[in-house]
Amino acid sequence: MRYPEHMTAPMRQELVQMGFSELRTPEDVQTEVEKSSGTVLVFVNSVCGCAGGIARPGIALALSHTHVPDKLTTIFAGMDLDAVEYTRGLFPDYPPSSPQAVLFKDGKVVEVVQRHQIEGSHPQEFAGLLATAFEKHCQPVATD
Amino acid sequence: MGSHCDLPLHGFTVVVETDKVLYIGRYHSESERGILLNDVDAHDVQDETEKLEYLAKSAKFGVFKNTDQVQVPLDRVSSVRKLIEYTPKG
């Protein structure tokens, strides 16, 4: 059963504002993940207030890191049913999870942050544990 | 007049330790009946070296659960605690 779409609006423009573009097919995934060189991060979104409201400032504050990765995408749990059920597909060690934080490197899962490690901190405490996962794995941000 | 969300567990992903089951899931509640878990892992504890195994698997893994709720009487509750407090140290 999906959420009403008017419920998550306003999660999911919060991250298209930061620069995500969102997955809505499994075709989206295929193309902008799986096929994609370089470092994807896929957001699985959601409405859960306990985690899905820390995680969504904590990007924000990774995304001002000195790494970060080439592409930021996002699906949304409990809403792009296909997309998030294909996504999860690609780690099949992790269990589902929402929110979520998984990053991508030529294709290849290289980082995932599950709901457990986010639910109860603070939006800083997300940030960098995203920081790290961008250090260890994407190419610094360029400044002229 | 309260509501769950004002639980300090509530939401939070915990480790619910009886004599002979672990159940891992999301607090929702408790009351005289017991405590209240959602999306739940209920796994048979064989020894401790095997709970403390599992345990820090699903620290770092995440949950997956095999029972969408469960009420564990707080008689056979022995400990509530976060999974992530069970993280592997390094």
The other form holds:
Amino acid sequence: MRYPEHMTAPMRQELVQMGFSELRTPEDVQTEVEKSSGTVLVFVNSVCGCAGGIARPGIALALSHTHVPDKLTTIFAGMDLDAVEYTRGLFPDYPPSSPQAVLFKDGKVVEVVQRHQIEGSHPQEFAGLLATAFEKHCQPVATD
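Starting from the form predicted in complex with its partner chain above, please write out the structure of the form predicted alone.
Next up is only this chain, free of partner chains and other molecules.
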């Protein structure tokens, strides 16, 4: 099922304003995730309350950490159907979940945060999960 575009546009824009690029097709996923060197965060966005009340605010907090991914990308569950299906095929050991955050390093999955880890928590808790993953796998942010 696809949601009306006007309904999801603000939820998409929230991430784009944070520096995320949208992956709308399987080809986008191949280019930006599979063929990338370094670290790539893929956030599976959603219309649910835990995405809006916990995950997206938590991501904003995590991005102020000393270590962040080289690339920030997002797909939207219920919208970018082919891209979502293709992306989930890259980590078949994890059940489909939205919201969901997946960290790739050199095209391989290194960390996955599932909805059950987000739902019922607080933005700060989710940010902490991401920050721990970022510190483990990402380079420090360059300071001028």
